[in-house]
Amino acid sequence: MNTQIFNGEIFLITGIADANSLAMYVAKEIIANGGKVICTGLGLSSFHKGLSEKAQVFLQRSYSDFQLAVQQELGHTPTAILDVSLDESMEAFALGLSEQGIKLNGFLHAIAMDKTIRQKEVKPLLEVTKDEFADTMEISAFSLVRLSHFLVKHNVLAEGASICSISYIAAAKVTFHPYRNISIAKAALERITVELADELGRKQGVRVNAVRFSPYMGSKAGNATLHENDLQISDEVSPLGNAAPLDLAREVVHLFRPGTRITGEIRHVDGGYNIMG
C-alpha cells in the first residue's frame, strides 16, 4: 500500500546555502514523499549590473556551494539562479518555469538577509540605518508577495497550491536573543502570509502559512546569529526541548498535503517555547 503523501507534485525551494540549511530537510521529506523538487539559489547572472569583483565571486561561490549541496543531499535536482532582490530575476525564473509547462505545487519561502548582524552581535534598532532595514524588509519578507505574484502571473502555480515560509517567535516576543532588526522583517512575513492566505485563497484556493522554529545552529544563517548557549537556553525552558530539522520539515510536508483547508496559519515548531512565559 502507497503511504505517500505526494503523486511527483512539484514544489519550488528556495533558501538552500548548504546541505544543513533547514529548506534542504524540507526538500529531502518532499522527496521521501513522492512529490518533486525545484530548488533556487543566489547566483550570477545578466540581471546584475555594475557589480564589482569582488561581489561578483561571491555570487559565482553562493551559487557553485548551492548546487554541490544539491547534488550530493539530492542527486539530479533541478537548479535555477533566484535572486528575489531583482523583479527581472523573479519575473524570469516564472516565465522559464511557464515555458516548460511546469505548474508548481507551492513553494518554501526560507530566505532571509540582515546586514545589521555581523560576527553573531546583533546591531541595537536604534543605530539601524534606512538601507539596512529596507533591505532586511525586502528580502526577508516582500519577497514572498513578489514572487508570489510573478509566479500567478505567469500561471505556474497551480490551483489549490500550497505557500510555506520559515519565521520564528521573535516575530512576537523580545526573546532571551534578540534579534531586533529581522525580528520585525519575521513580523512582516507574518502579517503578509495572513494576507496572501485570504488574497490567493479567493483568487485560486491557495493556502498560505508559516511555521516558526525553533533555534538551529546547523546551518551558515543560524550560525551567524546563534551562540551554543542559546540552544541551551530554548532546550531547556521548552518543554519537548528543541525542536529538530525533521521536526518542521514534516510539519512542512503536512502544510503542503494536497486537498487541506488549513491556511492563514503561524503554527509554531519549537518544543512548546512559544506557550513559556
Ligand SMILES: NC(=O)c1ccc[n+]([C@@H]2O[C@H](COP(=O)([O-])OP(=O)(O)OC[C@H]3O[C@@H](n4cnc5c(N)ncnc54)[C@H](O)[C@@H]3O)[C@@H](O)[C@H]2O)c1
Second form
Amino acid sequence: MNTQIFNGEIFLITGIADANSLAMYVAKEIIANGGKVICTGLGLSSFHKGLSEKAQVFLQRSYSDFQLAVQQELGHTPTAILDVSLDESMEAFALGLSEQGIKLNGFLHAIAMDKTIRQKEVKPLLEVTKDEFADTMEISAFSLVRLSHFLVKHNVLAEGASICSISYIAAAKVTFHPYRNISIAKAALERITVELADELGRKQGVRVNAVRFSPYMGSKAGNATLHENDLQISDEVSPLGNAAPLDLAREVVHLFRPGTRITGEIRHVDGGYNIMG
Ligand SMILES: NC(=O)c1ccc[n+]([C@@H]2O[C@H](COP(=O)([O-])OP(=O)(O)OC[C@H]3O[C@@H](n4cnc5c(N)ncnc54)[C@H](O)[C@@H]3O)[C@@H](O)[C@H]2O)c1
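Could I have the structure of this protein in the form predicted in complex with the ligand, to go alongside the form predicted alone above?
The next block holds the full complex; its first chain is the one shown before.
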C-alpha cells in the first residue's frame, strides 16, 4: 500500500538561505512524502539596476550559499533566482515555469526582512522611517500577494493548489524579545492570507494558510533576532516546549496535502505557547 501523501506534485519553496532555513525542512519533508520541489533563492539578476558593489556581493553570496545548501541537502533539484522586491524577477520566474509547461501544486512563502533589527537590537517603532516600514511590509507581507499575482497571471498555479506562509505570534501579541516593525508586517501577512483564501478559493479552488511557528535560532533570520535566553523563556512557557522545524514541516505538508478543504487558517505550531496568558 502506498502511504505517501504526494504523487509527484510540485511545490515552489521560497526562502532557503542555507541548510538551516525553515524552508529547507519543508522541502525535505515534501520530498520524503513523494512530492517534488523547485527552490528559489535571493540572488543577483539582470533586473537589479544601480546596486552598490556591496549589495551585488551580498546577492551573489546569498545565491551561492543557497545553491550549495540545496545541492547538499536535496540533491538534484531545480533552482532559480527570485527577488520579491522586483516585479520583473517574479514575472520572469512565473513566465519561465509557463514556458516549461510546469504547473505548481502550491508554494511556501518563507520570506521576511526587517532592517530595523540589527545584531539582536530593535529600533523603537517611533524611530522607524517610512522606507523601513514600507520595505519590511513589501518583502515580508505584500510579496505573498504579488508572487501569487504573477503565478496566476501566467497560469502556473494548478487548480486546487495550496499556499502556505510562516508567521509568528508577534502578529497578534507583543513579544518579550526584539520584534516590532516586523510584527506589523506579520499581522498584514496573516490578513492577506485570509483575503487571498477567499479570492483564490473562489477563483480556482486554491487554499491559502499560514502557520505561526515557535522562535528558532538556527536560521539566519532567527539568529539575527533572538538570544539563547529568549528560546529558553518560550520553551518554559509552552506546555510542550518549543516546536521544532520538523513539526512545522509536517504541518505544512499536511496543509499541502491535495484535496483538503482547509483554507484561511492561521495555525499554531508552537508547543502551545499561544494558549498561555
Ligand atoms: N526563525 C524564527 O524564529 C521564525 C519564527 C516564526 C516565523 N519565522 C518565519 O519563517 C520564515 C523563514 O525564516 P527563517 O527563520 O527560516 O530564516 P532564513 O533567514 O533562513 O529565511 C529568510 C529568507 O528570506 C529571504 N529573503 C529576504 N529578502 C528577500 C527577497 N527580497 N526576495 C526573496 N527572498 C528574500 C532570505 O533570502 C531568506 O532565505 C520567515 O517568514 C520568518 O519570519 C521564523
